[in-house]
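Presented as structure tokens, the chain that follows is alone, the form predicted on its own.
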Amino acid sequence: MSDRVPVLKIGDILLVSIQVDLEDQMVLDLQDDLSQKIVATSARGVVIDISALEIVDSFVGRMLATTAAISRVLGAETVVVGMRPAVAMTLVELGLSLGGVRTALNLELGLGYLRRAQASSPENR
């Protein structure tokens, strides 16, 4: 069996902090464990803390955009936290802009993000 990443509750935001590198059954796990746990929770928010991750290749880089693409389709957005200058350069580098995913430098930017995102909405209104 493999390890899993563990999926937070805060409110209506989901917390996933990646303190390991990912290998494959891991990243499928979590993207199967965060979407369910969207949809029992109706979480309208995901962040995904990166900071404990010093190098990222294309595996890691495409993970991101796809989990950020499952929650929006579940009708969460996705924030990922926590990016090293490195981390950032390196999915530049690799041509991997993340389209569609919002990034914060910190955990309290990225729930300050959602947390407004969340007043503004229609839906809050």
Second form
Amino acid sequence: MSDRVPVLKIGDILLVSIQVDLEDQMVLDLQDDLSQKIVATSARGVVIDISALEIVDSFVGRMLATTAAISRVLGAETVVVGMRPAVAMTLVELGLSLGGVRTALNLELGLGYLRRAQASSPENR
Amino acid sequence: MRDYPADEASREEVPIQASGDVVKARQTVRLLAQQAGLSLVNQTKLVTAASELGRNTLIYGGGGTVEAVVVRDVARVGVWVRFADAGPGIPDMELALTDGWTSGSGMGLGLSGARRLVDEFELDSTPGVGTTVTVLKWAR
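Could you present the same protein in the form predicted together with its partner chain, rather than the form predicted on its own shown above?
Following is the full complex, with the preceding chain placed first.
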């Protein structure tokens, strides 16, 4: 049995804080759990905190990009927060620029971005 | 790749048979990188390369081993890591080192990306016999 990364709900935002060195199966489980939970909770935003991650390789990078795309289709916007500078430098050199993924330097800025994005979305006008 | 003198006391070998072993391989490489005095960015690059190559060993090679050791050149210290499997091998190595090429479901950044993250890189593969990838990252 592999461990699962907890997905927390705060209002209409889901918060994922990755605190362990991820096995590939945990990465896939997280993608599944998040997709299910977006629908189950009608979440409008997802924040993925990777500040504890010492590396992001192409597998995790792809999960972040896929998760952002899936949640967008399900009506929620994803922000990846807290990437370490060494991780960012490595990721770009590896060949992954996470083009479709919204990022913010930390959790506070990420949440602020989601609030503003929701406030300006058409259905809230 | 040249043969550099190794600190035998630092030599580690990790079998790669399950995805948890890739995590172990990363941790082993990280410890040696710290021991060798690599900067944080260089540690991150080497461990990320090890993660890509370890996953390749598991998924495409059907499992194998990773061996890592601290090596020395005249005035520099580095970490040498070798991934070996007895899998199907890579028929066209040049193609396999191209960004975006994959024989599986990955993104095709593993080999080519890992090569960019290290200082020395050697790919050796014989169809039907197996694949060995050796990398080296120097502290500077």
